[in-house]
Every structure is written in C-alpha cells, then in structure tokens.
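Below, in structure tokens: the form predicted alone, a single chain.
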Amino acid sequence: MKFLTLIALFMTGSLYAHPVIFEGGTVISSSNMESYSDNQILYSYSSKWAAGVNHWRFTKNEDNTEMGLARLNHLFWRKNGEDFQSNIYLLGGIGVIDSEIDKRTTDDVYMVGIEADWETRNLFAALKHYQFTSPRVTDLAMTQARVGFSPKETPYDQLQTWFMVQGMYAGDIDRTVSITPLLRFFYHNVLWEMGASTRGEWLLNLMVHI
C-alpha cells in the first residue's frame, strides 16, 4: 500500500510541496539560497501528521539569524478532483534562535505557518507563509509563492522536468520581492531544483523520500 501511495505522489508531481506524506515515510530536504536556507528531517507517523527537526538560516548584510526547531505539520484539508489535488497544511515549531543582526542574541523562538497547493499532472501552484516570534527578533517572516508547468506527462519511473517561477518575500531580511525562475527534476525518490533570481542569487534545493 505504501508503494502504491508513493507512486501516486510521484505521478502527480507532488514531491516538492507536501509537508505530510504517506504513513511511515521520511523526508530529508535542503532548500538553499544566498539569503536563506531551510533544512529538515520529517517523519509522517500518519497520513495527516508529520514531526521532525528543522534548521533555518536568514542572512542580511553577511549577518546570520539561525534557528533550530522541533516542528509539527498537519494536513488540515485535502480535495481530490477528477484531474487535480489541492491541500492546506498547518505548521508549528518551537526552538532556539541565534542572531547576529543588530547584536548577537540567543533566545527562544516559535514558528507558525500555513502551506497550500493545487496541482495537476502538468500544472502546479503553491503558497506558503512562515512567521517567527522571538523576544528579541521582530518582524521575521517568509512568504513564498510558486507557479509551474511540466511540458508533458511523464511516467513516475522516468525523469520528470518542471519549469517554475518562485516569488519570495523575507520580512526583516529584505524588503523587496525576490523572483527566481528555476528548473525542477525528479526521478524515483529524489528531487532537485536549480535556478537563479533576477538579481543574481543562486538557488539549489534537494529532497529525498525514504
């Protein structure tokens, strides 16, 4: 049953977007740009709940804000249509933050977030927002939106290619929206993405299901 579920996930192109996968599945992911990174290990202990650990880095003028979090993800709503799927996820976390911005501080931090996506075999759209709250670091948040398409429907056991555009706004780190065209590839249980923003910032993401 898990194998059939995994096939279904790959066939719809949903490997990137989902914070909760099939029961018993583990996801290792690393999202990286010059201005931020997001590294996670998550285990889905049911089809609606996943838990794990998460490390964030935000960089402003070569100063870093880093966070280590224990996090919990919940599949709040799902709609399966004849040729599409859409999802809403609620996210939360608690941990510690260490910031070099303004002055070096170490304190507690709390994270809340929401992710939503809609997809077919050829089209994809997603929106996510994370808000971080700490006694000494204010207005730290990230909003990210994506749209993309695949030029053809490819069987799950062959290399799949997607073309995407990402927009990102990172609150206290950067007051402008970063636009990043990128290519997404995935094959079996591995996904990788490469791109560069319109202002020359590189992007490199990797995700593996085990």
The other form holds:
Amino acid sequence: MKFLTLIALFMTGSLYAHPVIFEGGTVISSSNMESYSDNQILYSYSSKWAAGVNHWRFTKNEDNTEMGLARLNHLFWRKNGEDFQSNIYLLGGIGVIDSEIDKRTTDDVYMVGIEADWETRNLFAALKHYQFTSPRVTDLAMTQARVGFSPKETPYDQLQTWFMVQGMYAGDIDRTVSITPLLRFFYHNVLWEMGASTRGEWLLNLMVHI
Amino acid sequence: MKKFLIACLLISGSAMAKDITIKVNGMVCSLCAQGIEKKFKDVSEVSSIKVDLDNKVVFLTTKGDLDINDESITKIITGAGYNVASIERK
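Could you please show the structure of the form predicted together with the partner chain, as a counterpart to the form predicted alone just displayed?
Let's see the whole complex now, leading with the same chain.
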C-alpha cells in the first residue's frame, strides 16, 4: 500500500511543457483540467535559458486561486545519449496571486520549481515539483510525474501516438492524488494530449514550438 | 545549343553542392528535430534539410558551391541543445 501511495504521488497531472528549447525558439503551452490550469509563453534566448509569462489556476470547491508570473527557466543539466535524452531544469517565477480560497486575498507570489525527465523514441518518464510562496496567502505545493510509452516509432513527418499516465498531488488544494491516463500526439512542432482522471476530470493540453 | 548550355550549367551546379550527413545525439522526438530543422533553415548556405528521426540523422545539401564547415554545424546543433556524434561529407 505504501508503495502504491508512493507511485500515486509520482503520477500527477499537467503538460510537460519543455521549459527551455532551442535558441531563439518560443513555446506556447496550455494545460487544462477542471481543478487546475497552467498557460505559458516562454522564449528561449539561449539553449540554457528561457524567460516568459505564466498563468496558473487552482480550483477548490469552485473557488479559484490564480497567479500571474514572470518566469525564468534554466536547463541545469542535460545528457544527450545516442538513443535518449535526459534533463534537469530549475524554474523560478515572481508575480501576483489572487485567492478566493484565502478570503479573497491578493498578494505577491514567488515560485521555485524543479523538473527532471528522461525520454527515448518510445519511453518517457518525468517528475516535477513546484512550490509557491506568498506572504499573506497560504503556500501551495504541487508534485507531478508521468510515465509513458509509444507503441510505434514513426518518422518525423508522421503522427506519433503515446500512451501515458500522469497524476497530480497538490495537498493544499486537495488531499487526494489525481491519476490521469491520457493519449499524447506529436506532429512536427505540435503536441496535444487528452485524457480523463480517476476523479472524472477531463484533461486537454496543447503545446506548440515556434 | 542553348539547351545544351543550360543543361551543363544545371549539372555543374548540382555536382558542386555538398551532401552532409550529421549524426545527432539526443534527437529523440519530432519537437527536437523541428528545432534543428529550423536552425538550419536560417543558414544561407543550406538548400535542403531532411531529418531521419529513426536513425537520429540530419541530411543537409548545400547551395551550389557553398559549404558549411564542421565548426558551424556543431555550433548550430549545440545551440539547438543537442550533440554532434559525427559529420560525414560526400
């Protein structure tokens, strides 16, 4: 049971929106669930650093906590293997939080995060943790992870399909872990995902590299 | 005669173009490949780019007698976030 709980904690839920991409590249991503959304525009001004803006929403009993953040992401470590790539990213942000959950309080908010991933042409695993701190609003923490596989390695100009399981644990919003099986599709510079969680929430994600 | 001259020009032009095969480490998805493709599209010496994701290889053809050296290729691949495993020319 303890093992299952640990697995569940690492199975969490949003798009793994490449925090830093190629120099001069822009990532637009949108992750959406009923209890959660994360929308980002990030510009990679080098292959190690990206900056941009980010909007988050957490919903608890129909009350929203929303954040607007200026973001700075750093590719801290990368290993490019012959058949795999793995990364560790360090993430930071500063902005404004507006919480209906905390008696309609608006305040400054600071975010720090870490993401790690490993992927091959047909296997994927990732883990991330975000911590949001604000002087007057209750702190938020979110841990997410994902594992997946693609049954077929398709050429660059064809659609690639992935089967994945993800989850999210944000204990300050909900004490339960949301597990979400989903389908991921890749085509050239566009990635989209759809799924439904064990709590009955839909999931719809989109990411474009420009 | 005119047709013959044009044919000669076309043949000589294509004969001078260089085919470059780059093996790239870390290129595991179409988003990775797209980044590399986009970087090479900005290079004036390059006339065509083809990506073979299965073999993690990028094929370049240069324009006319233009060339792009290994150092520039490595810089572009590194700038895209990947590593060059090998570069071969024909």
